[in-house]
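In C-alpha cells, one chain follows: the form predicted alone.
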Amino acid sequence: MVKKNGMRKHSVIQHEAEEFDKETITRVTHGLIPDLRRLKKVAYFYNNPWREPEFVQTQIMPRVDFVLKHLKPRSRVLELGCGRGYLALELARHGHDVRAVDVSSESIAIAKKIAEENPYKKGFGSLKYEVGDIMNMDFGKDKHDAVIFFRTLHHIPRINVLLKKVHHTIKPGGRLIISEPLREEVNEHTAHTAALLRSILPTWEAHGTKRARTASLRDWQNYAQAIYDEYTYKDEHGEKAQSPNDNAIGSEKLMVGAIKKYFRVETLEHHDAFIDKLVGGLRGPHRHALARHLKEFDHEVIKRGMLPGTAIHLVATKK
C-alpha cells in the first residue's frame, strides 16, 4: 500500500512537471521572454498580462516590488517553485544570493538561458537554478534569510509538511514571503462586476459579440457564470488550470492558517478583485492608461469592502 501511494504521488508530481514543461515550451515558442527588463508583445495571449510589457508593469511588477521591499540587503534567498525564473533573476539583479527550484525541467532550462543572456550585471548577487520536487528534496544545511513562494504555494496539497521544512531552513528571525492567488475567494459579485466591465470596455471580443452574448437575463447569467469559471480555472479556455494541483489550496483560511502554525504574520495585504483576468484583455489606443485606472479601481473596491481580494501578499517571520 505504501508503495502504491508512493507511486501515485510520484505520478502526480510527474504530471505536474509535464504540464508546466508543455506550457513553457508553448509560451516561449510564441514569443514569451520571461525577463521583466526585456519583455516584448506576445499576441498569443488574449487576456493575460504577459501580452504586453505595459500590462506586466501594471499587474505583475507590484508583486515583484512587494518581495523586493521586504528583503534585507544581500539576503540569502530560496525561491520554491520559481517557474521560468523571472523573479529570481530580478532578485539577483538587486544584489541577493538566490537559489531557485522548480519541478519543471523546461522551465529551469529557459530560466538558465535567460540568466546567461542577462545584460544587467552591475550589482548582481548570485543565482542558481535547479530542478527538484520541493516536497521531497533536501534544502541543505545552510540557512536562508528568506524563503519565497511566488504564485506557487497554492499548488501544494500537503502544505503543512512543506511549511515545516521551510521553517527549518530559515534563519532565526528570517522571513517567509508569499504572493499567491486565492481562487476560492472569487464570488458571484466578482463575476458580475467583471462581466459588466468586460461588456462595456474595449477587449479582445467585438462589441457586437458581447451584446449578443448578453441579450437577455439568461444570457447575462451564462456570461457571468463563464467568467466565474474562468477566474476559478474551471473553464475550457487556453488559460484553464495549469496542472493537477493548480487549485490545491485556494482558501485564505487554509493557507494563512497553515502559515501561522510555524510563522508570525507581520504583513497581510489583499489584492486582485477582478483585475487579473481583465487587464491583459484590454484593447484600443488607450488600453495602457485604462489598465492603470482599473488597477486603482480594483484596489479601491477591495479597500472599501465592496469585493473580496482574490490574492494575497504576506510576510511572516520565523517563530
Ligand SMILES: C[S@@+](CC[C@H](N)C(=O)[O-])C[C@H]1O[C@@H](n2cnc3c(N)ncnc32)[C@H](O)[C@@H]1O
Contents of the next structure:
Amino acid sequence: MVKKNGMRKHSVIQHEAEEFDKETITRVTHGLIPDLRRLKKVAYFYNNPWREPEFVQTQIMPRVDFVLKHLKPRSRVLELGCGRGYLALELARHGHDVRAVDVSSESIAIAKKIAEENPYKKGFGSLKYEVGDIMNMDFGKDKHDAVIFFRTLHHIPRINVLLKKVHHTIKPGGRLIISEPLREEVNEHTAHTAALLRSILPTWEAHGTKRARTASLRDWQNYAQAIYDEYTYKDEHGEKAQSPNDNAIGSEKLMVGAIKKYFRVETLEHHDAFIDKLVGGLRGPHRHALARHLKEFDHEVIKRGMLPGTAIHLVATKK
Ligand SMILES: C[S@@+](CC[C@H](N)C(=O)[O-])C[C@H]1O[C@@H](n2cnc3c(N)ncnc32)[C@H](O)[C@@H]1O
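Having seen the form predicted alone, please provide the structure of the form predicted in complex with the ligand.
Entire complex below, previous chain first.
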C-alpha cells in the first residue's frame, strides 16, 4: 500500500486530509487569507464568520483570546490539528514558541506561506508547522507547557489514545487548552430559536424563501427540522460534515469525561447556543452591530439556562 506522510492510502485519515486539502484550496482561491490581522471580505461564504473581518472579530476572536489568556509568557506550545495555521501564527506573534501539526498538506502549505509573509515581527517567538497524522506521532515526554486543540478534538475517534500521548508530552503543571464544538448538545430549542431569528432577521435567505418556509405550522416545523439537521451537520442537501471524522465526538459528557482521566479541569465555559450559523449570514447596513448584540444575547441565554451551549472552552492541568 502506497504511503504518504505515514498514512495508508485511502485510509479514513487520508480521506480526512483530502477533504481539508480541497476545502483549503477552494477557500483560499476564493480570497480567504487565514491571518487574523490581514483579513478581507470573502463574498464566497454565505453564513460563515470568515465572510467579513467584523464577524471574525465577533465570533472567532473570543476563542483566540481565551487561548491567549491561559498561556504563561513565552510558553512552549503544541497545536494539534492547526489547519491553515491562523491561531498558531497569532500565538507566535504573542511571543510563544509554537509547533503546529495538521494532516492536511495543503493547509500546512498555506499556513507556511502566510507565516513567511508575516509583517508583524515585533516580539515574535518561533513557529514551526508540520504535516502529520497526530495519532501516529510521538510528541516527546514533558516537552510542552501547553497543548491546544482548536476545533479539532471533535475529529478524533480514539480520543483516549491521543489524550494519553498529550498527557505524556505536557510538562508537570502544564495545560491542555481546548475550544471545541459539541454538536450533540444542539436540541429542538436551539433549532426553533435559530429558525425564529432567521425568519425575522435580514440574512442570506431571500424574503420569498423565508415566507414559503413559514407559511404554515407544517412548513415551520420542516424549517426548524432543516435547521436542526444543519446545526448537527446531518443535512444531506445543505451543510454537510466537513470530513469523515467530523463529529467523531459530539457530546460534552464524552469529551470532558475522557479529559478528566488524565487532567484536572480548571475552567469550563459554554458558548454558541444558536449563533454559529447565523452571525456570518447577517445582511443589511446594521449587520455588524446586530452580530455583536446577538453574540451577547447568545451568551445570556446560555448563562440563564434557556438554551444549551453547543461549544466548550476548557483549560485543564496535568494530573
Ligand atoms: C475543523 S478543522 C480545524 C482546523 C483549525 N484548528 C481551525 O480552527 O481552523 C480540523 C482539522 O483537524 C485536522 N485533523 C483531523 N484529524 C487529524 C489527525 N489525525 N492528524 C492531524 N490533523 C488532523 C484536519 O486536517 C483539519 O485541519
